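Let's start with one chain on its own, the form predicted on its own, as structure tokens.
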Amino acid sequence: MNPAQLVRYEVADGVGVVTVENPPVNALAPGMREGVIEAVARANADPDVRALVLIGAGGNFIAGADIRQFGTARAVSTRDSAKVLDASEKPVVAAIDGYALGGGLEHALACHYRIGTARAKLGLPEVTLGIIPGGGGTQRLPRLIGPEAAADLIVSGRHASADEALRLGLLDVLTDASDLRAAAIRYARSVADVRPLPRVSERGDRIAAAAADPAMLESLRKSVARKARHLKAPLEAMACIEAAVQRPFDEGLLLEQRRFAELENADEAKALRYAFFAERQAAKIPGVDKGQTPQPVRSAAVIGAGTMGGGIAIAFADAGIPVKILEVSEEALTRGMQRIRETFEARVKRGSLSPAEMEKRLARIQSVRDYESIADCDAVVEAVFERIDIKQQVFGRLDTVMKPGAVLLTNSSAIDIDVMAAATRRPEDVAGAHFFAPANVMKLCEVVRGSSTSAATLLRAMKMGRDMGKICAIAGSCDGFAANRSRTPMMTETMLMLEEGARPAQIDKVMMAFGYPLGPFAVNDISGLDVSYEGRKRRAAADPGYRKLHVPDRLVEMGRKGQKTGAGWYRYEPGDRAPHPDPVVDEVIAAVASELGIAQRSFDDEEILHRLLFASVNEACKVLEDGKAYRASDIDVMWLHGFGFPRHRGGLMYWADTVGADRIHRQVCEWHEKYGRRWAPSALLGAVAAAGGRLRDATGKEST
């Protein structure tokens, strides 16, 4: 693209103003860096120009590089344009409104001064894409704010607010002027004659203490290693930060350049880029007019003040959406509101929320006892016990009281949406909004379409979820929808391998080595073994051939429901949530295996991993065959944000492609012969394997 179309240069009051313009967020597109370089050269050659301002049009500075450029050759890099800004003989002021991320912040760091508005958000999020800052960020940021603060921002990938940036020294000035351009020009004129220029690359005061204290760097390195776990990029970023402390600027820059190049096309970065684009693709509904703009949900209601309902209410309040929480029992309502308050108080104790902000959010949550009190809400989410008859009663009542056009949503994790819709006279307004527990923490909202759900309802539910800070993806209505349905075979194999001789601790160890933060049994103890117990009973009643999971059922019937009862798959000491293997569980497993006549054997780690994940890959293909998901990448998004699937693996279907559809299909066919119908191979899996294709590219058949 022509640089002139992306970068404007003009002179105002003796200041050269360089304006980058690439809507909507001024991502660094090809030609933009060249335009900045050309503008700086023009300003330095003009005797009438005393200083420069670099600013973004449209409410953002520069929101980083266009991610589609990563992995491709670039004629001019951020390193090049940053070098030109740094070397300018006249002072350059970065005027920051909105986002200054990645390469955007690296341009700002290369400027001599930084002025920002209260809307400014600054960060170097490259590690979330499996890479490190490559335009000098790992060298300039430690010199500007110190290595500890720099490591915190770079390794976490988080955004710093304007107030934090000012406190850290990342911003020199925070302006409340309504016209940032005019304020930046005035500031540039005030520093025009200051010499020497305060080049960040030449600063040494913020790294001097660290250079003299190797123990501090060692402690910082260990802290980063603990947080990095399976990821390479944070460790490489830390190595570059150490270089900023210990080596001259140019040497550190060369190291950064080399490490960036090594990471850019590594498997980790490719998987993380795929995940990034999959999340954005999941927001798109095939066949829905792009011109439709859904109305925002400005007021909401939640039916049920239990753990799930309370978490959803907190998520609404966190998003600034007033919410009413309804319980027919005063006792249950009081208990639920107390739990909500305790959740906010825990955040205050951790320092992630101020007491004043807590009270603001609590004020957005109103407890009510009757349905008439919620009649005017834009949306209502039912979050009562997972029983069909109770949910039907709730939706019948909602149909009577809710205003026309209100979105009627169920948080059910498995029950057919059409069952609830049939209890109303407006099935087009009914959909699923399946939040994952804890709803105020987990990022996934699975929006579920029933056979009569309108496109307008889906769009509005998706917007509501995004406004709540959730990652949303659409599923069709079936038992378990797309997320839980695709995961159920994994959990089934987990339990059945116990009967064959595997043990909870070994399976948990394999899955943590794969990249999960916790193994499935430890997670099950946290969520409660009884949560899935009712669902298994329902499936067994509906299907005479259903393969019962005797071990977890027996543990639940013994009262072992997980951490909340002090024992589940593991034993827990009072006040200690560390899982301890328990011989009682081994005895239950041995008894079940003996009763079923199943011989115990040992498992190697690869068989465990493949038994668990191949089962779900096969089922995910069936979900697509049945039209219950639009895209394989949507299922990947659900696994990433609903089940903690390791992000550096890309997602279930992306990971499957690293194994190969052909290999997976052959193994599934073998296990079908050995274990029976639960391993019946998906036709889609077979077709992709035969064609040598990629599972991540598969799309769902149109839902009937």
Ligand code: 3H9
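Numbering follows the first chain given and starts at 1. Being a predicted model, the structure only gives us computed values, none of them experimental. Only the largest set of C-alpha atoms that superpose within 1.5 Å between the two forms is called the rigid core. First, how it differs from the form predicted together with the ligand.
Relative to the superposed rigid core, Q292 undergoes a CA displacement of at least 2 Å between these two forms. In this overlay on the rigid core, A346 has a C-alpha that sits 2 Å or more away from its partner position between these two forms.
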Contents of the next structure:
Amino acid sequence: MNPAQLVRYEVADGVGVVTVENPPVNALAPGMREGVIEAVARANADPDVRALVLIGAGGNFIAGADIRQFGTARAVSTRDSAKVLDASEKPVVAAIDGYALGGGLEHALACHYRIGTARAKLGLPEVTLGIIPGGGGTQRLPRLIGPEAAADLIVSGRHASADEALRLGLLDVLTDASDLRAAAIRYARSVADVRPLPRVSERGDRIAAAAADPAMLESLRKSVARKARHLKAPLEAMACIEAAVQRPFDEGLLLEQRRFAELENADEAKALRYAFFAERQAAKIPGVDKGQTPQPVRSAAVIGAGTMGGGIAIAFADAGIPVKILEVSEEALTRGMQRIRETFEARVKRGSLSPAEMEKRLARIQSVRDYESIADCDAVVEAVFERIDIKQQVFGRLDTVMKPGAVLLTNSSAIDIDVMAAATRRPEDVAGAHFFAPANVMKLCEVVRGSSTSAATLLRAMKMGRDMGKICAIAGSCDGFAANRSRTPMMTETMLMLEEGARPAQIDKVMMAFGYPLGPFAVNDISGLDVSYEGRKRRAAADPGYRKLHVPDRLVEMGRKGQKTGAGWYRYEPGDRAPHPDPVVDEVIAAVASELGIAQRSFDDEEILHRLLFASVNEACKVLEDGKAYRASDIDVMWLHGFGFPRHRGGLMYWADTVGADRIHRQVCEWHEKYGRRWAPSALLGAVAAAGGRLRDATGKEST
Ligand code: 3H9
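Show the other one: the form predicted together with the ligand, since we just had the form predicted on its own.
Starting with the chain above, the whole complex follows.
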């Protein structure tokens, strides 16, 4: 958009109306801040103007700085335009519809009044991008709503609803007028003569109590440090909030400016910006027009009331989408519904859901026992036992009963989509919707395309996932699809390193230091060691060259299946989830190593990290080579949201670039010589290394 059109100024009823417009979310592009500054000057110089309104066009206020501009020099900053708004001699009213985020909310905070609609969402999400609010947000927000509420919003980066914003004092007025502009003009006229102007920068009442109570700030700082984990930005934000309480406004602003500048170009911020755009990129299907808008899924069905089916049904109900859960056996259905109820009850017990809301969500889940009852649903997700013959039967039935145009989805984590599509006369409507366990918690939905899946089906499945609050990325159909396929080699190396002398606790410690919330063995104890046991047996039977994982196999055969049996990779005390290293596991490892004639040695932390992640980088490159993912960044999105890969590392492939494709390729080749075919180097990895390129820019082959 032409910068001249980014900010419009007009006078209505003696009020200067400043409208910013930069679709889709009015991010602050170059020229916008200048436009606001100029409009405020015009209004202040015009004797016929008594007050101002700052408003966004197109259903949003301002969603913040343009994230693409970070890391580049900016002539005029939000700090400057906020200062001009704050200093205006005539009152300025921020009129907020939709998003007021980051630099957008900072503009609103610099205004003298804030009026919002019920659709308003307000927040300072900067820490999610590795930075802190840099336009006075850390100084004005605590002065307006108090340091505790400000720290909560700034450190979580969450969006407050209009109701909450009103309660906190972030909004002065919540209007139900259908015309926000007209309501804001009326409001501006009503406050036109108020003097002195209520400047947030001059308020001291909300910080006075904290200023007199250092212990309160100390405990707030500790609680932020606990939540920040590996991130710098929340700690820096907290330091600025403390300055807001303890120092004059201008000093606090200077501190904020310094800390912002330090963070803006740090690795953490670069990785988090990359992750932001990778997520949005993943929503795009190459060659498919952005303008195509799929119909939303308004009603859904889930086949199978097991753990996965139940989790998916809960995810639909959480998103407000009515869902029918189908199980032919009465007993399995009752058990499944009971488990669903228990999941909701646990949330009520934790305080994250009210009993009334639980009942509302439960009412959205209807249990049914025959296929005819689901015929009218817009989408169906099959989540039955992972057996090809059973899946084919289900798809045959779905083909017979489902209304034309319904999307037929499978939650299979490995079976070829084409096999299921072939059981129907509408293979173009069949795709995978691979949710990760627990489906009501994990954010990733891997949408899997078969060879006949239409773009319309993919788009609709993506929209459905997005409406369920999931982050979607598309994979091609192959064993393990893109996410699990790229992760399996890492899991294999985790187990095989044990035979050479590493210990579960050491490996877990390395991965937690890298940024994972839990190490792979602790996670495996939660998901259950038995889950992959059968799959390994199948693979071993089918492939004589398959490298068996003797240690986990033996643990499963000993009944050590993880937390559910009180022991797995670790030992657990009854009623306690804390993992304790167990000498029994060491004995199993030693026995396997001696039987295989493998000498034990020690590992340093870097070797552990590289061995695990390089194995997966190599496989991820093969996934791209085979055309089973569109882009390397899609694989990063899968790792971030399916496997808890630390977000401040960007994703597997982004992280790989920080090491360098060349170094990884050389190491993979060395391990190939040493360990054999499971380390066969990817041609794509070799090509990127030879060209001195970046893995994160790699794309999948066009054909599949
Ligand atoms: C900041 O303000 C720092 C200040 O303190 C600094 C002072 C010095 N920039 O997500 P969607 C694009 S930090 C650039 O699909 P939704 C997005 O890429 C900033 N582009 O829609 C996408 O483009 P495309 C603080 C942006 O409805 C399109 O808009 N602000 C920006 O699901 C639609 O986005 C934030 O962190 C942006 N700021 O969600 C807010 N925002 O179609 C970041 C969006 O080409 N934004 N785009 O792929 C969001 O969280 C979500 O976009 C939002 C809308 C909730 C607003």
